[in-house]
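Only one chain comes next, encoded as structure tokens, the form predicted alone.
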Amino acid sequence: MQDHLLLTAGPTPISEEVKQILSHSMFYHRSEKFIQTYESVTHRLQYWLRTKNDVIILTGSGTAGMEATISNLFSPGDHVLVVENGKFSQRWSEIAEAFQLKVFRLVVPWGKSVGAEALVKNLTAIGSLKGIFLTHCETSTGALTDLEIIIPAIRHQTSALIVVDAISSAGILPLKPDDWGIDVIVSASQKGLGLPPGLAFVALNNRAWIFSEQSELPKYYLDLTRARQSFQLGRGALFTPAISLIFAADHVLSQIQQKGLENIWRERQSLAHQFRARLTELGLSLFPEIPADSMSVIKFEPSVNAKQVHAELKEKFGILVSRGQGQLAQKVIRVGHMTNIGEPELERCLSAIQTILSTKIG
């Protein structure tokens, strides 16, 4: 299989130290060994995530956390409120409404971030609301919703649940869930930890336990409260969980723990400005209009095909990125900065997007 740059908006490269840990003999999940180490990798969770919460380790993709999410914590009938700026805040809508609960949207054009202002209107115009969903980064346009302004201007309004998709976001973005009233967090591991998918993580507050007890959905492989209950027992996963995958999340948690992941917040910060004055000088711009630092969403020129530019930096100069969605198809592409990506594979993406457009323009 040909090797290219990874730079899509997730799965991020994974270091050849993970690769190592990946490739070592299977273990028995209930072994002592095992244990402990899932159990150290839940305890580092929540450093990475900033949260003294309970945090669940799931085997799936993040969507896996969103659904086990909304069928813990609520009832055929509640009414939920979901902000959609995007494909995949919409997801949240789509599961809620899978699971017979009432959704009312709060749809956000593609590209912009929700205020405060906006959502306490919507708050105010709903009845008997049990939950609120929120999605921190949203990676189909790369919008950043400004959790630490808009929580606290709601947290008073409304006794409902504050949810966050924080799967593009966490261990990259500053995020305090504690600080700012969060009351769950969903995350993954292919983006922030830089693994491989197969681990989503839920992160839940002592408010969103009382609402699992009130619970009338069915759940069975994604039951929160029996994996928490399996967990504080002693006997790790309720499951049989990603072993490889929890052995590769306790190194690279050990070394976000070393390093400070403030300090990891500071560095991709600072990347994702670097690059983006880079597209400026190459007279690009970017298509969100509040852009969070986990990826960058280029916007061409009606005259350019990003479908095209896409395929080109694949075929030609061997570097993934990630093509827009659904409206956005032809209009952007998604070039990610997550993790195990530094300066040098941004400026040979940047090099071989000026050669493309160059052949185009000229």
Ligand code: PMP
Second form
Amino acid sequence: MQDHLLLTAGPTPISEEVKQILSHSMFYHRSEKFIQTYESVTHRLQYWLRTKNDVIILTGSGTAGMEATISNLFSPGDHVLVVENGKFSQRWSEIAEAFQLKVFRLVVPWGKSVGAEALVKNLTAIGSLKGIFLTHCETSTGALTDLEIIIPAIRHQTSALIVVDAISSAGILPLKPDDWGIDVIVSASQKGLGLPPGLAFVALNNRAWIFSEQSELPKYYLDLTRARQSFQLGRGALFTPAISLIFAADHVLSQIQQKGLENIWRERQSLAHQFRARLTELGLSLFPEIPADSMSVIKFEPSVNAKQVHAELKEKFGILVSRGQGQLAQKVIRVGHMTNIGEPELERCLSAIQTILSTKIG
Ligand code: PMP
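Given the form predicted alone, state the structure of the form predicted together with this ligand.
The complete assembly is shown below, putting the previous chain first.
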């Protein structure tokens, strides 16, 4: 299998050390050593998510964490507000409707981010609101939701749970759920952690656990209360976990702790800024109004077909970036720089884009 330079918006490349750990012999998940590792990963995830709250590890991709949040904390007919500014934030509405919640959508044009004022206006218009769903980095557009500003502005105006999808932001962008007043954070293994997909994480505060006691929706595999009980009883995971991923998670999380989360946030920010400065030199610009530093969504002139740039990057230069989704299919490419990506890789991508564009213009 030929390896491309993986610059997608997830999954990210994995390190040689992680590859080695993933090839170890299998381990029994009820053994003392594994349970210790499971507990260690759970505690380290609290550091990674900057929270003192319980973190539940689920086997599944990020969407499993999103579904678990809905099915464990809400009931049919509950009123919830979803800020939709792209494909992934729309997923909150789709899941909520699949579970018969009453969804109110605050639709924001793709590429834009919600402001506190619009959010407050919607809060007051909806009666007995139970949940508010936000997406920190909307991976389809690259837009950042400025949680640090928005959440304090709404926190004292509502008793609804504030739920944040941090799947493409945790461990990459500054995120302080406890300080900012977030009740539930959802993330996954294949972006900021630099692991393969397969683990979802849900961090819940005490208010969220109280909501879980009132939830009337059916759940089984993704039952967060039973998962917490299993952990508290010293049994580790509720079901057979993704054992190899847990060992790899322990390794990458210990490296992150050594390096320091704040240093990683700064490093990712500076890499994003350098990359964007170079894009500007090439006459290119970003699609989102407020870009998240996890990725750069590059827009092209109408005369350039972004789908073709994507194809040429892959076929001629061995570089795999993400395509534009939905309405952005012909207009943008999405370049991820979440983890295990540095200046040399981004420079290679820039020079390939430059060559592609020069042959189109010349
Ligand atoms: N939300 C966001 C912001 C994402 O970036 C993704 C993955 N691209 C998802 C949700 C869905 O996660 P998964 O594909 O891991 O289920």
